[in-house]
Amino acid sequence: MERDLISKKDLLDEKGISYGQLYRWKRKQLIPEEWFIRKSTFTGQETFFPKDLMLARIDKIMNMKDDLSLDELADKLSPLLPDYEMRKIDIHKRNIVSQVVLERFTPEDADSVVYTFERLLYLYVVDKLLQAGEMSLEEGERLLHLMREHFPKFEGKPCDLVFIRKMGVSSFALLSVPAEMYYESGVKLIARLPMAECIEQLKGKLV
């Protein structure tokens, strides 16, 4: 599961928007730094960017730091969304998670039943990996419970959700980033995902 990368300085030139603009958004944290992606080309180390994020960030911050100090955006920029709830029959409606997600992970919940951005987020990671056809329903339940039980450690800081698999056994893993993973012999890397990036897709998709 590769992400769309765009360069920094096809971001600049598409957006019209210069270095020390960009710079300065980072260091009010408008943009978050795990979104700067450091990596090597043939020109030397270049700055790359989750490009369909990263574009809808610099569209959202463009449309409001006319009304807003950078403070002010910074917290309706922030990561989480601490006071939002969603019934479960409003999740089914709005196509948030696949009908399988909800009768297999919330089967006993009503539909009046409310779930926080945070409870939402994990069954949308869960219906994430699913809809790729990466994992089973019997490892879905079991990301499920590492999710409730150490996501919240991290207390909104930056994490990576890893997904590997030998010889047909799975396993699970939130890792702190910046951080690299290197992996025995045998070891498929099935996909790793930065939680920031999942946080900005459901936040889309709840607008």
Given for the second form:
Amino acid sequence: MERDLISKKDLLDEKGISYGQLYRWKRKQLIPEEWFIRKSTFTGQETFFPKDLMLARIDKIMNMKDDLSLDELADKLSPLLPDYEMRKIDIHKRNIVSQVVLERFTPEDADSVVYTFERLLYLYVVDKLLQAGEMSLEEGERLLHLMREHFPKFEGKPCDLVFIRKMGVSSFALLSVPAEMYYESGVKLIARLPMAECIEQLKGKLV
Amino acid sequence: MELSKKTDLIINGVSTAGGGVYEKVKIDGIGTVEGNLTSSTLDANGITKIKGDLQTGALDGDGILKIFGNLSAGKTLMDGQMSVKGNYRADHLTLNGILNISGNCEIESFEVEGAFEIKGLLNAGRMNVKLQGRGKAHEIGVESMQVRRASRSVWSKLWQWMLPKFTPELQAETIEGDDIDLEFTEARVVRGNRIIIGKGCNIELVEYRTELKAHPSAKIGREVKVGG
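Got the form predicted alone; could you also share the form predicted in complex with its partner chain?
Starting with the chain above, the whole complex follows.
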């Protein structure tokens, strides 16, 4: 899964920011180190960023920097899970997670049960993969189990969810990034989701 | 661990200490710390080796200071030679002498007189350099920077003797920033908003947004105005 990248130059042009601002935000840890991707091009080494993540982040910084100091902003943007909580009925109403997923994975909860952000995130990830048609409901069950058991162990450090299948047998894994993974032949990488990205997307849906 | 009042670590003469968390650390002579060290202040005179990470509020060093891990300091004042094997992060650095960093360097204000080598990225808010030897960084990203050759003072003869025999110039692959003012610099690419390329520069490509001033003796391969 090759992600869409944007070069540093294009990014600055598109957003109308200067090199100084970009470096300053990096120093203040508003932009994570892992997003700086170095690649060789015909003009030498250039820096690229994951396009959708970076554009969204820059917008966020530009919108908030007038009201908050950069240090306050850094706290806001940290990947630690924010304290968003939501009742089950609202999740359904606002269509954050599809009805199928709610029915299948949380049948025992009443509509008024409040979900923590973490729990919501797990459902959101499951929903995302189901919607993409990449995963069956049974596999969803196992994914949910994995997330519940192991995701908190990362304590907010960046991690990726990896979903592979070989000869019809699927498995999931969570790994800390940056990491490179190589598979034996016959293994098909179905999805690799950066959890930080999922958190950002979900946060965006909630507010 | 209970929160008791932190103690001081004082070394006089030749000695070795374990790491730990201290209030004040003062080392005179030859001191080695065999682990990670955290302190409010660190005052080192002589030869100091930290075989781990160093985290301190204020660092004042004279002589030789070697840090085998990462260095994180509020304010650093250094006369002599400082080398960091990991990354260096600080608010402020004033250094007379030689600086060696194997990782990246992130700093709000970088004031160096002497020579330096940074293997990774030098990311600074304000950078002010007076070169007496070679300054080298793989990449430089700044808000504003100024590079000059140090004036020949009484000290320069001594420096010339102590420093490796490199001509005083700055070398970097890329330099990016808002306000860039260079002299005696060799770089592949310089990108920025307002750029001054002074005497003794040799730059392959200059990309500027608002203005470019070039000294007649400066060598510029190609200059491009970008943006509106």
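Positions refer to the first chain, counted from 1. Heads up, when I say rigid core I mean the largest set of C-alphas that superpose within 1.5 Å between the two forms. Here the structure is a predicted model, which means the values were calculated and not measured.
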Taking the rigid core as reference, does K39 move its C-alpha 2 Å or further between these two forms?
-> yes
Superpose on the rigid core, then tell me if the C-alpha of P158 is displaced by 2 angstroms or more between these two forms.
-> no
Quick one: core overlaid, is F49 moving 2 Å or more at the Cα between these two forms?
-> yes
